[in-house]
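The form predicted on its own is given below as one chain in structure tokens.
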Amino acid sequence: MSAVIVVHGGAWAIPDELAQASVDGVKSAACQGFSVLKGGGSALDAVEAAVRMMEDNTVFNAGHGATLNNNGDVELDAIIMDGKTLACGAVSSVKNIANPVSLARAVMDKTSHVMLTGSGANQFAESMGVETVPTDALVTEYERKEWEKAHDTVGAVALDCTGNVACATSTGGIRNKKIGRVGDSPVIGSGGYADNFSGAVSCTGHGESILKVTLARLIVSHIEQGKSVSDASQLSLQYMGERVHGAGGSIVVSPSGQWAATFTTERMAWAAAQQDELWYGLEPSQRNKDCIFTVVFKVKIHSNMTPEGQTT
């Protein structure tokens, strides 16, 4: 079985000043997840690692780059799902958690529940010894300045060498959302879904629209009816646009290793790693290819640069 991971950094009108950083971010996250798969790690471990990397990257609306609600606060949502057992964990409206995807996995692994929300989720995080961070540590100066504009989500899907699939999705939600608003990201069947019999999906875009059509499960349903992952994604996004006038995107991987990154918004940063090749794009119909080892080498060099530009 050829392992593969696909990641997205959100489907929205990504401004030019964030375009290159968004592409670089998803490429690095895909390489991070693929390194887990290459080392014999599970699809579940791979999607968690990839999403954690994007949560730590301030260019994305998740974790350290999260948007502010209408009270100027940060509320985070995340989901993770194992296609082998259909086990899943989710958190919504959590505060002061740098990596909500890992908290979602703790809900899956350590409780008998699927979703914890608000203060209850934070109390669970405290009981698990999850480190909390002040709100200011999660909010970038860019986000403060851009408070009035739209933003989006991050996610990953993966197939490991044993044939198991998994998905993970994480978000800070939409800017100026009402306190307590929960979108599609932590909702099973909407923001994500994974089943070894059909595939794994992570969705992004207008959350309320995605919820209304249960987009992730709709895509999986088309796959179960014999559609390719690309056609399943396109048909589902088209239906969402026609039925509820919502735009968005999705990444999908099938149990056979087919994958797709599809969107109806202006842009979506995405990357896919398979057989030491890295595919990525930002614009519609864009599909670039690079060597994973080249990207990893560049990331390592960049991470070892001092403020003066000298390698350490």
Second form
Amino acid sequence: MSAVIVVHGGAWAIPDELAQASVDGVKSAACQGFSVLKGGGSALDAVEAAVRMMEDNTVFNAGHGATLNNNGDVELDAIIMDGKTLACGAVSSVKNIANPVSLARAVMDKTSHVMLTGSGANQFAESMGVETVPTDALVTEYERKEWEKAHDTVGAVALDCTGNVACATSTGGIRNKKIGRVGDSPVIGSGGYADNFSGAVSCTGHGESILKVTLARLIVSHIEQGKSVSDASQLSLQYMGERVHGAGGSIVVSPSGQWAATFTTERMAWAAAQQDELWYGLEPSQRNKDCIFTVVFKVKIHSNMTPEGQTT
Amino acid sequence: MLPVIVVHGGAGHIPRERSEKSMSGVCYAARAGYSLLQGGASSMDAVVEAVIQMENDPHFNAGRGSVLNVKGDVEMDALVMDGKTLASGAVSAVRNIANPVQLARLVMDKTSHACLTAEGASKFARAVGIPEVSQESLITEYARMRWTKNLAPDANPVESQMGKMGTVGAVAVDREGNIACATSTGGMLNKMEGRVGDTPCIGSGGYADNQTGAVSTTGHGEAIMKVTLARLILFHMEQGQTVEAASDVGLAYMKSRVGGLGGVVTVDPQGGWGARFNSLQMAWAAAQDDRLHYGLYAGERFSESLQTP
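And the form predicted in complex with the partner chain, for comparison with the form predicted on its own?
First the chain shown before, then all remaining chains and molecules of the complex.
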């Protein structure tokens, strides 16, 4: 069994003007997470690093680049889960934090709770010394102009060299949502789930539909019944489409290193790194491959965000 | 066999002086829900009514009688789910309303969202005309006493909380065969501000599906979340296990995997039902075929005609 990380940057009708940047963003994040795994780091550390990178990337709807609610504010949700212990941390409707996934991790590591919301989550952040970021710094020009309906989310799943799996998901939610709207992302079993016995899942798409079918937990239950990660994902997304007419996407990794990136939306930006190979795609049935060394080198030259820990 | 309703008033350790009130409270709630079902009302109406009765009853950890967070405030969570459409509504960390389950239902019926939290939930309550109530009206002497006691540095809120005051919930199948669940709570004693437990999380605090059944859970919230207990039990039922076996397997798994205790009320589409728990007690009551069944300790099952006043 070899270490693997899969990331997604959201399942939706990604417009052409964002397509290349989305693919570049997931590739960078996958490389970032993979470097953690290669260094012997845990699946938890790897998914957190990958999601942090995407939260910092304004092309994605999480952290920087998040959408506005109908009051013009940024409210963020995130979850992280450890497949070994089933420990979990989540935050919902937290404001003005650059990296909600790290705050979710702190909830898991530093409190006896699983989930904190609203001003309570912000107070916890303050007590942990986490800086708040002004709304202006989080919201992009694109976002201020575009209030049409669209939604995406970022996430990662990983298997490390000791056989532990983990997942993480982070989002700014749907555009123009009601204040305090909580979608699937921070809800355990919907936005994500991780269990060493069956695998780790992170979901994206129409949040309310994902909640109705507890999509992450549904995919895991199919794996428990002996289905492959690919079949489990397809069956579950198909069920979501038929039963509640919702579209979305999922990334999955099993304890044996099998992985899948599946979606029923028009596009999903995703990337997977395993054994020094980087797979990625955007359109349905698309599956491209790069050598990780090449990608890392290119990213270092062309990107302002140098992946930490990379050597060339 | 239809209709049927099962309610719970919390799993854990209910002190003797309160157990009588817990029992009369769950029986009253089951009767209230059942009379609606007999009149042809939907399972959603029935579970919401049963839970409203328990929210209004100060002996339960929901609505009035809710436990206090570490700051001495009341923050409440609730969930409803419709097994026909899989629609759900939830509120988390909501303040200053008497019936969070009613607000959760309005989230489901009046918005395109599934969950509203904190200030957003309060704003929505105002928008739909739900009256704001003072926090004082929700706080009982008993809740305040428990809070004070648990401020002591060596107190363990999980242990001392377990069922001394209970989350409430209900599951039902109506005459049409539609299934619903509802759960409501003030959460964990002395919890951090903004702490959200299992109750408003779909698949954890409850789940309902016309094809399989419905579950409402109570117990150690964080443990219930880690195993998504309600959804887990229904997975077992989808695999062919009975209501009781699936519930017991789910609870046993939660205990062995993450060390948490709790209880559930469960129904299947044919009207089979169960009230199962691995804590010391769970106050529960079920109404079916004009009979009321109820119990508190494991193995107890009292029964009386619903014609008895």
